[in-house]
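Heads up, the chain below is alone and in the form predicted on its own; it's given as structure tokens.
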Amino acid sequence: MAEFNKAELIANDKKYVWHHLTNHKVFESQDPVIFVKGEGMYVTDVNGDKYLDAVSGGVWTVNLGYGCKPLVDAISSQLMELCYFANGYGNIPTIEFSKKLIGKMPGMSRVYLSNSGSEANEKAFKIVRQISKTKHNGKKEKILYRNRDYHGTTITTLSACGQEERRDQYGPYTPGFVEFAACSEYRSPYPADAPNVGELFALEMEKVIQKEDPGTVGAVIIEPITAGGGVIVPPAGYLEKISEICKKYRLLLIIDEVVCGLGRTGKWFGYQNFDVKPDIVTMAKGVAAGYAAISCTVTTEEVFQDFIVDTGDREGYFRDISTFGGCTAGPAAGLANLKYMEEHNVLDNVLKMGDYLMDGLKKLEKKYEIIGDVRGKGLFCGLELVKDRATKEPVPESVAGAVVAECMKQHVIIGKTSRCFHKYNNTLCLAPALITTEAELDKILQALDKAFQVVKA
């Protein structure tokens, strides 16, 4: 470990930095946590203190863990061969990681690269934006997107958020977007021996696209498992439907696996749990586990066929960059992750470790009454917190709060849905590294078990 003056450090953080999803008030009584080295699962503090890390580098991206030294090498070895050039020309490891990739994604055919998640889906938007314009004479403009589904950060992703306190600040938004019901099945609306409660949800989204006039609706985006929203795992049949209903009305199916792509789920991408081929998948932290800045917009080759004109046209190719789409760092990276899976038989080890973790999960939801649901799919799993397992009040957001900090005393780091909504930050998220195994899950387990005898509704 590099050495370091940690009074130094704390206030040159304090001074400098602006960091992420962070009221810097609570800087006045505290010191910020500085992580200063990874290893395995665990990262390091700069008081020595060692954490084992169930959320993947904090927002489900570090599959491969910490140290993982094959995507180092590649990395190192690729930017001392060429660094950077824009992508407008080829590179060998972007050829390469995209043959890789397209080869794990039957149906799709071309990947556009970026550097953040927010970007891939904007990239996507564009895409359908301009399809709009060059066959639909700009009528099919529109966008839908889920409630309770995150896209991004920016004010046009952001325009595709169903997070209301996400969106509070930021108006106004890109217009052309428009909201559809979420697809909790723990918070049905429906009776409890409703059949095909998949269809039922998804034909709410019908009924938007019908109140909107399908002749001016383009595209769907939504995520396999909503993530950030609460860890919803769709009904049976949902995600068919919604597939069905975007072919009856012409309209693109977006899936964003930024969260559930390259693994986290037990298949290389979420949608392939399900029985739907996409027009447009968009990725990002996964793609090189952490080690690099990447992400891709992968299109069927129809799509890309959209944009293949005559010479002459000015404005008929996709008028789109991204500067870093041009760093080779991002593509080698994702080449060595998707190797590094393959040699290791890592997705086998996501179903195993998996099935581990909801069983334990299952054991802890049946000994505390706070517990109202638990839900997931591999590595990604979320604990609903109520007040009250009749009524299904959720807790306040503090109560998911102080679960997460008993778990921190314990020096396990565990995620929760934070500031999203105005009353549904009460999911506690876990998405351990996909390397992981039974000794740590035991140790994610047995901290939650001690949070909850500490923290009650």
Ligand SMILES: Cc1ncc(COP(=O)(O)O)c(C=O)c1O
The other form holds:
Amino acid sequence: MAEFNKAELIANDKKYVWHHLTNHKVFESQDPVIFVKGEGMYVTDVNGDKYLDAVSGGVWTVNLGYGCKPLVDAISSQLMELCYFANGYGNIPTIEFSKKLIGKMPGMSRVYLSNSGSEANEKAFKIVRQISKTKHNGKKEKILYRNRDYHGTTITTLSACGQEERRDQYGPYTPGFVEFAACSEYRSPYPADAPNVGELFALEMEKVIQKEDPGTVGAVIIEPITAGGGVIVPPAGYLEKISEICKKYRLLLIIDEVVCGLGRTGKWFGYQNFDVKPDIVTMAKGVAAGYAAISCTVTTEEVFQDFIVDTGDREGYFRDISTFGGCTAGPAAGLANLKYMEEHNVLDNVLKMGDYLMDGLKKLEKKYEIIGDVRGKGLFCGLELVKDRATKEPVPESVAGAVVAECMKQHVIIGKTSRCFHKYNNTLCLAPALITTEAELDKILQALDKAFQVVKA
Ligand SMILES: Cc1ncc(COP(=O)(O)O)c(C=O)c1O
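Having looked at the form predicted on its own, could you now put up the form predicted together with the ligand?
Below is the entire complex, every chain and molecule, led by the chain shown above.
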């Protein structure tokens, strides 16, 4: 481990670093947690305390765990060959990574590189807007998004954000974004015995399209599983119906795979759990598993062909640029990630370990009244906490926070919905690395078990 002076590190962190989603007032009375080392599923802090990371780097990113040598080696040897050149020119890792990625996405055709999930979604929105200008006289420019979904932190991606507490302080927003209803089966407005609940939820989107005028709507953006909004898996038939409605009104279907992409749900992509054909797929976190900053906006050939215009004028190409889309570390790591996942049958492990984790969580649900709902897919699970199972009244965010803190005391890091909604910040989240084992999952489950003995609704 590298040498460091603990007191100096803490003092300098307090003095110079602005942490995200952090009330820095608390650092007047307590020290920040500073991690200095990661190995497999564990991170070690500045005090030498080791923590089991059940959320892959806090935000579901370090999918192959820490210290994964093939990824580190791929990056370092690529950086010695060619560290960067702007993406208007080609380079070997981008070509090889793009080819391999497209091989995992039947029906998709082109890969556009940038650096973050927000940026990948911004590119998708720009693609929709440019197509609206060039093909539809600027008329099909509205983009629909779903309540509880999140697509990024920039002003325009926040314009497409279905989580009001994230938006509260940053308006005015980009015009042309319209919300439709979330699809939480646990909080369904339909009778428990209603058939085709998935379709009913999807028809809420159609109502919005009709209200807005279908001629003005160009696209829909959706998470295959709502992630930060509470790990909401769509009901059967939902995404298929959404896709059908998109075809009916000639809307582009943008699937935001920033969280689910690259194996989190046990398929290469979350949407591949359903029978849907997206027009644009965005991805980020899992692409290089946290080893490099890379995101992708992937389109069908049809979308790409809308940008092939033989006029030589300014509409003849996508007027976009991403400086760091030309960093070769990202695609080198992305390629190594895909190879590692194939060679180690990572998707099989996700399915097996996902079942194991879900079994354990269902046992906890039987034991503790505070757990209103357990849901998820693959190694991505949510536990919605309630004051009362009958009324489903959510616990306050502080109660979910107390469970996270109890787990932390036992050196297990779990996550929760964090200041997203005025009332529903009540879901705990587990997303361990995709290479996790039963022994590690047992530790996570034991920590939760103990935490629920202490924390009451
Ligand atoms: C579904 C989804 N889309 C987009 C983003 C934004 O990604 P980034 O933070 O890399 O900009 C996130 C971030 O958590 C996300 O969960």
